[in-house]
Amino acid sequence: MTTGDNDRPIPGGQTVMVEFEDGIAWVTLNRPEKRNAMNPAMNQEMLEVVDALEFDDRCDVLVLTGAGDSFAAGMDLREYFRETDGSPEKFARFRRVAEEWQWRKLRDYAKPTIAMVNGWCFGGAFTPLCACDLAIAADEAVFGVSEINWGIIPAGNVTKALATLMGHRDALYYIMTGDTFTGKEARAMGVVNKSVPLAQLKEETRALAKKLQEKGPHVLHTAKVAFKHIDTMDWDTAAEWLKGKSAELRTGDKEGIRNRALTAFLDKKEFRPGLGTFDRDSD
């Protein structure tokens, strides 16, 4: 770790870099010479970073991106496969750490998360891409799952990520052919929320992060967790589960967003949904 304002520790510093900017934590995978391929050292550091940032008041929104011209080229095949041949225990430990940050923690993370896909995004990179709440890609970004060419399948929950992000036919096409697709094509298939020219990518991501910062953090977290979990429920189960989440939100929202927003809308006529945003900082 390095230190920042007032000598407060900043997590990361080796294969992961963290920069704070007005409540945004820019988290950068930092192995540009390897196109940010995720090796055991990076995965261990990323686990420490997401753990540290989850309750760091300098982080309202976490943005995940990559150094250089890549988001991440997937898993480091040499360090994960060749160097663990004959050592299933070592491979299991490496895999457990990778899974912990790439989807177990990120999927229901306490803070909003945005994947900023600045370049190459391959294989294992689809797992954290999918686990992040939102994603913006550069038009020039190149996506692909090339595992079929190495005699392996998209594991590490990559196949689950593709099934979540893509339609059935699109996912099978790219899994079975190993073909690549661009940021614009990723947007058309729903893999990312938006695709913009690379020169505009950081500013677009910053604007989205700022929009998320305007929302009540507890409301935002409850809404995203609710959405992510109802996908596997039937309608009756979802209705009951959402009823419970709504009640939980009423008791857990220390800012009282619901009552304040309803008062501002119904009584004070201060904003109109769809035409304006409730000001969390107003009395």
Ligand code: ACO
Contents of the next structure:
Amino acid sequence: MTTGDNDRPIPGGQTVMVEFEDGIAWVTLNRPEKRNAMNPAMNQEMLEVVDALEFDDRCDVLVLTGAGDSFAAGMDLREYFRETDGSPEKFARFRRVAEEWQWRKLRDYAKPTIAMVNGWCFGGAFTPLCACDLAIAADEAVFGVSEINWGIIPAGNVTKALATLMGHRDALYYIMTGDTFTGKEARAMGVVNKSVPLAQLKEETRALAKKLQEKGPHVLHTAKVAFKHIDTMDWDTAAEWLKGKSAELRTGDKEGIRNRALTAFLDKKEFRPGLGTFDRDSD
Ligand code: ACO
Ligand code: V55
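Compare with the form predicted alone: the form predicted in complex with acetyl coenzyme *A:
Below is the whole assembly, all chains and molecules, this chain first.
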């Protein structure tokens, strides 16, 4: 809930727009005339934006969305694919930058992240969609894994994103047919947390962001990272690893939230952990 120092430069400004609002960083993919297709310039700028915001105190929560009627129409088929045909090194460089922000950085990002899917969401857009912690879609949004329609497989970790977000049958259905689905259907399959009419999308997203802002940032980060890494572990490994994470959190919780909250519940009886977040500003 910091506003920070307003004199500092705002990252982005070309193919990505950043606006700060009470600790929420609204990050908008901004090539609406190209349906926010992710070209190499946008990927480079997104990498810089994501890097800059991770430790910027104007950003408690990062919201990723798109300008106009699109979240993102996938990778830019002209600049990312056709124009790199015959230049494998150029493609490899472009791909590295894309992957760096689309999942390597976002997956374990220091700040909580929300994908706000306002419209078209195709192919490569599923990677950052999945890497964001939470997602809210417009009922009217249209999703699709269209790779099969033009003769490629969902790579760039889109297939991994689908395996993470969807059940086996749903994932294979959309990978193999390229059919589209709506925000409402995305909600029903668990691809997004919630789907609301487009007119309410920003307000709903803001409310969710505010809820996250109430939590201790360090415990929030530890909790999400723990969840994202646990599915490759067996029960014994997970238990040992979580024990270590818990201990790490005890030293990293500079605000002493745990002990203050326990006092407020057990001794002062003025707080119920089951019914809401401990007010970190209280004493
Ligand atoms: N790559 C490059 N350019 C794109 C992309 C894209 N992924 N998506 C849209 N554009 C461009 C169009 O070429 C067009 O450019 P122009 O005005 O210079 O001719 C402009 O954006 C508008 O596109 P239209 O198709 O006219 O927009 P419309 O609103 O009718 O349709 C839709 C929107 C459905 C999103 C359509 O543009 C589309 O199918 N885009 C491709 C979606 C897709 O399959 N993406 C790739 C997934 S696979 C992957 O990401 C690896
Ligand atoms: C995609 C494919 C890629 C990539 C990023 O399917 C996204 C979409 C073939 O490489 O780097």
